[in-house]
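The chain below stands alone and is given in structure tokens; this is the form predicted alone.
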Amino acid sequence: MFEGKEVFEEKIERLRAMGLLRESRDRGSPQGPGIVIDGRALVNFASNDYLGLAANEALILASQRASREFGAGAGAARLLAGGARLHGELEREAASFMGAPGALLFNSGYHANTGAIPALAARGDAIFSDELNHASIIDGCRLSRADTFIYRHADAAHARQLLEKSGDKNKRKLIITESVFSMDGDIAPLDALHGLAKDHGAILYVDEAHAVGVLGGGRGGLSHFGLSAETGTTGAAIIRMGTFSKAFGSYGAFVAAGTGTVDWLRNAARTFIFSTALPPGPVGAALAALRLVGSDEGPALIARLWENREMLFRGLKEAGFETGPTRTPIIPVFFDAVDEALHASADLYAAGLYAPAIRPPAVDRPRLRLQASAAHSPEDIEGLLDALRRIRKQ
């Protein structure tokens, strides 16, 4: 008989000895600012949940509302009439908040990655992808099996060096980078790598998971950067994914893109045709978060978040830590060993703070990688401020 713990104990405590064994620890309340861990009031700086929404009373009534009105799953496929008519209007709404043509729900970021970059290119297609971007890029780069050349991160130039290297052997070229990278909180230069798409006739896939409701109003890093979600006809074609399991507090992700795109998406994508489609409940929180971020609410939200920020990273600096090139509410504290960053976050954890020590495959370098979030009281950051005071005369 197959026994887990039997097959992979050797394995198993090789990274216990190196100190990257993870275990999960779930939440005994909503999550928020403030979350329980066995038992334990914490302040919490490891969550995704940038703009507070995750326990927006809105969200949550508008959550139960799609439940009552839809049902508690969505029984099968879109494509099999899983999906009801809130599917359709959030595809709508999301397309319209991020000015694109069209859009395509999918159940994840994970999902949306691994279908559409396989649906985009196949075997004969080059992808130029940042050394750095997220393992969903990574696997959908793999999935599809087109050439894929690795450029140094966020580095334009030697993009535009493997680009040139690689003539014109390939049928479709794409470029794919995240905006805001999810362990060092730096941006992509999204103008750069825009300018050249334009130049090799390349589309421009941009991952705006961390950039949906932090960065350009709200609407992500193109926005950031002042550039218009062409769809191809006069210049380089731009699709995105976004994501509503961060800044909009719920669950699920889409691609927005041409409508065309959207299209072939819908009948190529093997993660949307062959999954079942996101429950109604989530579905209904997306849209109270999409509507909320794009009321007069929205942009207090934002700039709250960003004063945030501020006070977390000046702090930081002001203390003599090492964070790195951030440029976002993504804010990472690096050390020289995994044990010293483990020690960090024990003690953090020993003073009512939750931020988990991020260790190798994930990073090369160790860290804490805190995360401001506008629901975050200056309290909050000033007691996190003052306990890596004290770890750092340790």
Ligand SMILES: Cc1ncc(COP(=O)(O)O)c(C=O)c1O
The other form holds:
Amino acid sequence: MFEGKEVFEEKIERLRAMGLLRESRDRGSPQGPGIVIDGRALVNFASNDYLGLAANEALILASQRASREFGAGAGAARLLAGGARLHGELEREAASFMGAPGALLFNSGYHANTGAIPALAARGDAIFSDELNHASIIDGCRLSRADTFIYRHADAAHARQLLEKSGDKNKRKLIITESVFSMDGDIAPLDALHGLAKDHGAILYVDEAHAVGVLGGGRGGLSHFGLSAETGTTGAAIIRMGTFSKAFGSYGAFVAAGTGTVDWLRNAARTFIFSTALPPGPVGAALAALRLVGSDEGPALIARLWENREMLFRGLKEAGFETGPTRTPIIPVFFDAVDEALHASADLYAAGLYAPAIRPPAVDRPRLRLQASAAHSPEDIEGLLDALRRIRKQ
Ligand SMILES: Cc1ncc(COP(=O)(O)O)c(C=O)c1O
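Following the display of the form predicted alone, present the structure of the form predicted in complex with this ligand.
Following is the full complex, with the preceding chain placed first.
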């Protein structure tokens, strides 16, 4: 029998020797500020559950109701009658929440980027992509076969140079950025990139995975910059991807855009066409999350997230940690070597705190990637800061 050992053992051992072997640890509890792993209760700083909605009672009830009414599985792709009424409702409400004319659901953010980007750009087109864009964007660019130009991180001037140099030989131009960068927590210069897209008749594609529910009153980076998602011929066309898997506590993703773009993606995005639709449960939970964040409760929840973010950030700065250019609840704490990051993570684990080390090749510099959540208590954050101060003194 092929076990893979004879082929992969050497590679796995090499990764292990470098401290780069990845292993997953499964929870014995819901996601949240307090989790259980291997029977141990831990305070969790690793999840993207920014608003603490993953185990929210209203979302769980909505998920149960959706499963009861529409079943546990979708049974087919949307185009083959896999969709339920809830799928359409979620698309309409996501579009309205984002201030866009339309939206199309995808099964995940990964599906959205690897499906939408190749549908929007093909051989002969040009993509201008931030060097720190997420793997799903990189894969989307590769699948598109468009000429891809990588600009220096968050450097709109460099993107402008590349756009000017590329001239008119490419038919369609797409500028792609995350609004909040997933590993560093900094914010893209969306205003400058928007101006650039306008000047060059390019489409601006913004991955709002870590911005929806967090920035711009929960409506993402574009709202944060006070930009509207105009899609007419006078402005730059803006297409936004957002996930329900992070601040919205469920699963699935959407691409919000003009109705013509949405109609095209429905016909051309292969990850939409050739994959079974999202099960009703997560769709029901995503709808409940969207309604909750859009209700009177939303602003208070988001304010709590930012208070916790400020408390953690201030504490780290006062203790002298290097945190890079973060401006959001994603806060990296950098270490010079992989070993140091691994030891820090292990020491935190021993102290009842969960914050895995992020290492190459996912990032260039080893780090702990800390995430503040609205659900953390001040004691949770103080406990983490205390433990980190102790680690620093060792
Ligand atoms: C910037 C960015 N885009 C896309 C994704 C993928 O989203 P999902 O987890 O919904 O597949 C992620 C998640 O890790 C991300 O950080």
